[in-house]
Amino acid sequence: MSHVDSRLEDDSNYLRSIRHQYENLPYPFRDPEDEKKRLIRPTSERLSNLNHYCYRGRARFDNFRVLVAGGGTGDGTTYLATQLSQFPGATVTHLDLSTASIDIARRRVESRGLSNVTFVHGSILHLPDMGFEPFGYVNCTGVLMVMDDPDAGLAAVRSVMGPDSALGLMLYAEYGRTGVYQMQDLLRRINGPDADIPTQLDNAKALLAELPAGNWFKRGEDLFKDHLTLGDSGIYDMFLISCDRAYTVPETYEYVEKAGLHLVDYAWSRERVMLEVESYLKEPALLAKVKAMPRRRQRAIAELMCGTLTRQHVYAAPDDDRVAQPGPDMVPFFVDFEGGSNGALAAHIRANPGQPLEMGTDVLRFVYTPGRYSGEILARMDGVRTVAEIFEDIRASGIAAGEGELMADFLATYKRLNMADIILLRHKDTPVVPEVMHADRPGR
């Protein structure tokens, strides 16, 4: 059974005015109710994509541990708790310092006949004093950059990670969120320092209904649906919070540093996308020069060429040899894509051979050329064979091809595919985690 261990003793570390928010105005607002029709999937907490990203391809998820620090109203913890379920031993640690937020997570966990959650009532600065083991994986989503002292927050996370832990942060990001950041000064102009919540709620819909064209937020937006989506907490937690900072592409990497870690890789197929130079530039010698500089620098130019980013969604681990990397003993599979079904895409480019293909996330799309041997290579992805399998599978075929010849055409493959978060890959030694679409029905 899931239960509530509280370990908040004093919020003499918090920000009154943020616990108030979040103890009046749980964010994001979720009926427990909903849990019978639909299962929230943050693609970054989905276990796949962290075996991919953060744990080589080789984790094992028995008795995995893993921390949701400051986990709100519980789409993080339900997802990963739901996965986990599957996984003997695995358990789910959720941490927040909002009753209100908790009992939410709490029931929408239980509608699901979930009993691997822990709920905790307490503060991220408490953890180096809960005496908790490390933790296989903490995910820590739209939280510190609302703390006073963010980097006080994630050294507490950084506290309760081992050598081979890692972490999924959500920070922020400073370009995208300029017309937030505008909103939150007039409110704070218009308010004053003594409005009540439902004041302050009131005028920041009247303001809304009144913004002129040119308003910096009204040009933009587009990038935001909180403000109409998620009712007075989500128009409270955009335009009202007391506390929020922003971060750019540098300032996120300095800041996983300075607690000890390395910024492993984006977590979201739409931001690797947004930060790739080659989404921009177009002309040779530009891209040429910029794509020689390293990796960090590319994408501070990348971001400030769009312009749009609006967070800053990473994972970071200890060290930085965290990513699966493609080779003979890896097992490329798709996800998400085609109802996980190579069939369509394999057929179109066997039917279609050299032709580019336009792809990529809501935001940006991406050209894809496929080689000359891709439309056999993908064909012969099946989630089981590994890329030698598949080297050997079509050599077999009667196709006389080199094995340098289809490596350079999976890698290439593989770049875009696995930017767009299309084809993951596993070691051969490592269980397939089965995927979980609705309700706690894996595999469905």
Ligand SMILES: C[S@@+](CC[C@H](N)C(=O)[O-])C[C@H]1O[C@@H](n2cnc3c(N)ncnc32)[C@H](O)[C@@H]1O
Given for the second form:
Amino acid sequence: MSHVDSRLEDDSNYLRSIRHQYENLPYPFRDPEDEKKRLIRPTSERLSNLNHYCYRGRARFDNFRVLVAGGGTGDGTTYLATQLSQFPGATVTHLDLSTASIDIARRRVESRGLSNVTFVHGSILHLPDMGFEPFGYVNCTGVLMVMDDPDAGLAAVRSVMGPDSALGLMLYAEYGRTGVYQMQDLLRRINGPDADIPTQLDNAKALLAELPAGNWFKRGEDLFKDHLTLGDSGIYDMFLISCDRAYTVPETYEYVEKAGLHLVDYAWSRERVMLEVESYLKEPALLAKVKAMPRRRQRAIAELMCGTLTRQHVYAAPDDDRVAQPGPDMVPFFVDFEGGSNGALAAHIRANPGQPLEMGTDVLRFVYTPGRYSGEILARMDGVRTVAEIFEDIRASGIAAGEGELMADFLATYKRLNMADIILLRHKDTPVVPEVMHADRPGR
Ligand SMILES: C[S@@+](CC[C@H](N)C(=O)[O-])C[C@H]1O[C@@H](n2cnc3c(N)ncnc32)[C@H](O)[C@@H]1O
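We have the form predicted alone; now please give the form predicted in complex with the ligand.
The next block holds the full complex; its first chain is the one shown before.
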């Protein structure tokens, strides 16, 4: 199904230059044929993560309604719709300004045999008048900061959210993109206002090939890959876009709060770990001083210390009590974890009692030191048993551990592994969300 918003005839509610860009160079560049080979799975859009971070581990996905605002070529839409096809009545609405982008997203969805997506060609600013019931979840990644008025964009998104809804937002991060904005400035000076897209791209490629080593983009080029992996669409989107702004961590908090939302948490483990002061700060007195500060100030400090945060994926909601909390009735489970399965990790910890284990993300490695009972706990974490049942089973096996000792070990393990998105929680009355893997295609 597909709708066109006739108000797009009048361009007062979107940027003509932005529409022109994404009609000519849909971003990110995707070949619908690739759906036969792989499924792109942005972690922030995994239903298990949404359940944990946005719905206290108690989400019901039957009849769940998702809006992907500025959905582009369909990464979020394809993954969300694939997962939601397992739940009766669950739907995705994909809204975008660019027909060329919608066309790619539609072909990806069709290639996966999905029938739960509606495409709408229109502007986010028209959302308040489109007659939608509130959506349970709105995904809006890489969109609001390319709008003329990002505050108006977020207010329009907020208008289709109810009290229980949540928002997944991606904004650019300012300091990590320093070199990108210098390149944009440089190219504006070279191209002037009238150069066409092919000329702009030729000039950008020529410049990229000749940047001296001291250039700020060159110095930090390893932070970016779009210009290398996404062809002209990636080069244009990073260096030649007509309107794009970035936010510091405190500005991101303020931005969502101005719209009447709370920043629930950072959605990607990579960014959560980057924004943890303990990742860098080891001097005990200074660390204690910073750890006594409010969370957002700690994160602002971590952002400046690390310097390389380029994007911010956050969850926001009308209230801030959204993240699942460990407790006796919660079921802890392993998400797909490249380092090995639950059993392999538990076996390793049992074979090496008390030995620290190096784990982590692509940017930061951390050392996890298992507690006395961590191996026993991890070995029983089967995605079915609750925390209370795991403890009961340990005691039934003849291990005389007190409730407090078991809980202390569980919490230490949970905190470390949850930070890296290795363990999540769901409430025992909430059905399991089956994970769809790269090769999975519905009906096959
Ligand atoms: C950088 S792309 C991001 C696409 C997608 N969200 C993703 O993360 O892959 C930005 C998208 O926002 C769309 N867009 C920009 N302004 C918009 C508006 N006012 N209403 C709807 N879509 C808009 C563009 O057409 C483009 O497809």
